[in-house]
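Shown here is one chain on its own, the form predicted on its own, set out as C-alpha cells.
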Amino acid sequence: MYKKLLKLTTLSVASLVLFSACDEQSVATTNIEKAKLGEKLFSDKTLSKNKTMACATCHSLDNAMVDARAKIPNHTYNVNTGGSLGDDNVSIGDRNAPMAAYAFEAPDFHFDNGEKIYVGGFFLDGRAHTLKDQAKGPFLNPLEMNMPNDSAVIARVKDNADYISELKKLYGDDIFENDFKAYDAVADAIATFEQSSTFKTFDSKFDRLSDGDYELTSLEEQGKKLFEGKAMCVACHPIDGYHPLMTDFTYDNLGVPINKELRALNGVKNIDKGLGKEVNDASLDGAFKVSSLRNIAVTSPYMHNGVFKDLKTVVHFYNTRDIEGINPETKEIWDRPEVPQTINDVELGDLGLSNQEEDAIVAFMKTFTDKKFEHLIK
C-alpha cells in the first residue's frame, strides 16, 4: 500500500512539473504574441486623429526611441528645441519626449514611506503610475495623437481586421463588448511590446565591459572615477551592479532654465511645476523624474524641456550652474530656473571640474549607448 501510494505521489509531483512548463511556456508564448500585436500598435499612425502620428513618432525604434524628427515640412518647429510636434501638425509639447527604451524597468510610482520620497511611475511627472497606464496616454492628449476619448481609439483600431482577430485571440472573443476593456488590452499589448528585447539590449561598452568583452579608454577610466566620485552623478544614476538602469527612479529640482526657443514656439506661459502640481505638494515643485543615462550621448535634446541640445553642455551645468559658469551654446550665463525655489543645491551647482574633466565624463558616458545605437554618436 505504501509503495502504491509513493508511486502515485511520485507521478502528481511529476504531472505538476510538467503542467507547470506547459504553463510557462504558454504564458511565454502569449506574450510574445502579445509583443507582436503591440509592436503593430506602437508604429500604427492611423491610431491617431488625423493618421499622421504613432507612438514610434516621438520614440523611433531607429533613432534610440526618441524623437528624431530633425525637421517637419513646411513648418518652422524643429525637434532639436525640445518639445515634439503633435498630430495637427500645429501643437507642439512644452516637454522633450523621454526616451522609451529600458523605461519599463521602472517601478510603479509610489511614496517609499521610508525615505519619504515619491519614486517610479512614468512620464516625466510621474503621473502615469504603471506601464500600461502611460501607454494609454498618448492617443488622447491634444498635444499629441488627439483623439477625442478611448472610443474613437477602437473604433479606429476595428477598422483593422487583423487587430480585431488578434485581440480576441489574446484577450477574449468578448473583448470589444466594452471599450474600457478594449483599450486596456490596446495599452497592455503596447506594454508588452515595450518589454520585450527590442527595449533593452543591454549590449553598450559598459555593459560589455562588466562581462569582460571591452577595455575602457584611459579617458573613459576618469571619467568613470569621476563620474563614481568628484562629479557625485551616481548619487541619483547607480552604476553598480549588473546592467543597472543608471537611474534610482527619483524626482528632484535641478534648477533647468526656461527654454525660450520652445516656449517662444508653443506660446507656453505658465511655469511647470512637474511633480508637484502631479501630488499638489509646492515643495515639489519643479521636480522631474531622473532618466536613465543609457544611451544619453545619442538623445539630445537634454532635460526634462530639452533646453541643451549638446551632453557636454548638460555637465558643464552641473558643473557651474551656482557660479555664474557660461553657456556654451547661448554664451552667456546660466539663465535663472524656472522653479528656483526647491532646487537641489547639495550634489550639483559648484562641482570644481575642469574642462578636462567634463571631457573625461562625456566620454564615459558614451559608453552607456546600445550598440546598434553607437552609430549615432557625434
Contents of the next structure:
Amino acid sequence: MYKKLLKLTTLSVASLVLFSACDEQSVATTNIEKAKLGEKLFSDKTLSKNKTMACATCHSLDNAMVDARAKIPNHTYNVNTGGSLGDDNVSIGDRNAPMAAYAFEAPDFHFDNGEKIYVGGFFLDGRAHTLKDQAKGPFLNPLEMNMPNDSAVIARVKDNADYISELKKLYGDDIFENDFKAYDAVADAIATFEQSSTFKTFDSKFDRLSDGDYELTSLEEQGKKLFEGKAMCVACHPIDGYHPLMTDFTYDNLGVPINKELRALNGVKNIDKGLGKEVNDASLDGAFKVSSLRNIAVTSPYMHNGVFKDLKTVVHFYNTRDIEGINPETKEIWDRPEVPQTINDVELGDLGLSNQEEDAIVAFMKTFTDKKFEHLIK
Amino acid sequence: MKKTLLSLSAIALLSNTLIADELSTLKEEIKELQENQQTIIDETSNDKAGFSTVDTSFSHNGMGAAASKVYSSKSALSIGGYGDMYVKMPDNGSAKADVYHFVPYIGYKFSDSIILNTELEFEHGGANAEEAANGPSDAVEGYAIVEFMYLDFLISKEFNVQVGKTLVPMGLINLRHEPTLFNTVQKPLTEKYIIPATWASTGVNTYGSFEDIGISYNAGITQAIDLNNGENGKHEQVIAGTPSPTGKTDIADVAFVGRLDYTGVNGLLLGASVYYGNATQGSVIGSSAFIYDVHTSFEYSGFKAKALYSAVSISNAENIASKSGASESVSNSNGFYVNLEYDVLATLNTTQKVPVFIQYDRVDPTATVTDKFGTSTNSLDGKTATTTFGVNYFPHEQVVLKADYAMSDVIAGNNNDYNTFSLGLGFIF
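Switching conditions: you have the form predicted on its own, so give me the form predicted together with the partner chain.
Following is the full complex, with the preceding chain placed first.
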C-alpha cells in the first residue's frame, strides 16, 4: 500500500517537474522557432512583386546589414549613389538604407516629456513606432518590394507550405483567417529574427576593449579622446556604459546637403523634411534619426541620403561645415543644407580639428566594427 | 441600645469603606496626574520645539532610532526625522550639491498596542512642478512622497503585526537608512542595485523577538517587484522594479519576505533575509525572483565592522525579455561590501566621536542577462568595485559631518574609472 502510494507520489511529482520544465522552455523555444521562420522570410524574394527583392537585399547579412549591390561591379545599380534600387528595377529610393544590425535596440517612438524631444522609433524619420511596424513597411513600399497590400503578401506566403504550417504552429491555427493578423505574424517573425544574435554580436574591438581583450593603438586612443572631447561626438553618440549603441536615439538636422547624384537618378525634387513631416512640426524639418555608429566604417555611403561616400568626409563635414570647408569628394565648398533653417550649429560645424585629428577619429570609429565584418574595412 | 451601637458601628464601617474607596480613587487620580505631568515635562523640557530628543540607542524591530521614536515616546504624538545633504566632486564630471533627504517621521499611538508610524520624504530638494515641466532634467529627480505608512498591532514581544506600506526588512541599510547609521556619504551600491534600498512596499509583516536566545524575526507578504520595466537587461532593472513611491501601484502579485537575526552575543549581529515571489506584477507568467542576503555587524570598544553579501536570481528571465521587447533581462545579480570603522576618540572621555573608516563595495548587477531565446551571457553593465575611505565627525550623537574619497573601478571599458571626493552632513531628531 505504502509502496503504491510512494510510486504514485513519485510519478505525480515527476509529471509536475516534467510539465514545469516543458512550460519553462516554451517561451524561449517558441522565440527560437519564430526567429528561424523570420530568417527565411527575411531572405525570401518571392515576397516582392517581381520576386527580385527581399529584406536581405538592402540589409545584406554578409555586408554589415546594408545594401551590398552598390559595391558589385557591373551590377545594374553599380554606382554608390546612396539610394536602393526597387523590385521594379527602375525605382530608386531617396534615402540611404539604414543598417539593420542592432536596430532592434531602439526604444519605441515616443516624446520624452523630460527632455522635450522625440526619441526612438524606426526608419530614418521614425514613422514606424516599433520594430514590428518597421518590418511591415518595405513589403508595401512602391519604391521597394512593391506589393499592393498585405493580402497580396499573405497570398505569396501561402504559396509556401512550410510557411503555412510554421505560422499556424507558432501563431495559432486560425492565423490565416484574417490577412491583417497573418501579416502581423509575418512581421513579428521577422522582428524576432532581427532580435537574434545574428544582429547583435557585440564583439567589435571596442567591445573587446570593454572586456579587457583589446588595447587601442595610439591613433585609436587619440581618436577616442577627441571623440569624447573636442569633437563632441558623444553628445549624440554616447559610448559610455556596457555595450553602448552609440546613439541617443534622438533626431537632428545636421545640415546635410542634397544628394545631387541620387536626385539625378531618381528624379525627386521635394525637400525631404524627415521627422518634421511625420510629427507635423516645421521646427523639426530636416531632422533625421541619429544612427548607431556600430559598423559605421563598413556601411558606406553616409548620412540619411547617402551623400557622402567616405567616413573621413563625414568627419570633415562635421568639422568644417560652417567655415566654408571643402568637400574632399567633390573638391568644392560644402553645398548648402537641404533644410537650412533648423540645423544644429551647437555641436558641429566648426570643430577646429586638424587633418590628423580627423584621421584619429576615423581610426577610432573603425574599432566599432563587428568581428565578422572587419574584413570589409578599407 | 444594642441596635444603636450596631447602627453606629455600621455607619462607621461604611464611612471607612467610602473613605478608603475615595482615597484609592484619589490616589489613582494623583498617579494619573503625575504621569500626565511627567509626559508634559518630557515633551517640553528637552527642547522648545515641543517634542522629545531621540534615544539613539533605541531601535524597534531593527529600524533606525528616529524611525523608532514613536515606540518609545511617552506622548501619543511623536515627531522625528532625519536629513542629509552632500557635495560631490567627481574627477570625471562637474561638482554637484544635493539636499538629498529631508524626512519627517510622524507617529501616533492610538493606544499602547496600536501604533501609526509614517515617513514623509522630500528627496533631492523636493518636488517643483514648474521646474519638472520646464526646467532641466535634473529637476525631475526631486519628489515628495510617503515612504512608509503602517499600523502596528503590538501583541507581544514574540509576535506583532504591521499592516500597510513598510520598509522591506532586508539587508543592513534598508531598515536603517538614517545618515548617522552609515559612515559613507553615499550608500553602498550593493544596497542600491542588489537590495534596492530604500525599498518600501505594501503588505502584512509579522515580527517579534525571543530575547533569551537572542533571535528576532520578520515574516510577511508584500507587493512583488516588477522586473518588466524600462531598465530590462540594465544594471538598474532591479531597483526600477520596486513599487513606485507615488500613485496607484500594482499589487496583482505578492511575494514572501523573511528575515532572521541573531544578537545573542554582545555587539554582534548575524542574520539573513530572503525575498521570493513572482518577478513581475502579472505581466509575465512563469518567472520568479529570489533575492537573499547574509549580513553581519560587530561593535567593540570604538571598533565597528559590517559586511553583507546579497544576490538576485530570476528564473525564466527569457520570459521577461520576450514580453518586454527588450533584448535582454537580468537573470543574476550579486554584490557584497565590507566596512571597517574605528572611533579615534573612543578612549577619551567625550561624547563626541570621530570614526575613520574604509569600505570595499563590489557590485555586479548584470552578472548574467538572458535574451528572449533563453541564451544567457555575462554582462559588465554596472559592474563596479568601489573603495572608499573617509572620516565622520559627530559633535553630537544625532549630528554627523562626513568626508570621504571613493575610488570607483568600473570594470567595463578602459579609462572609465573615476574618483569622487564628497562632503556631507546628516542629522536625526
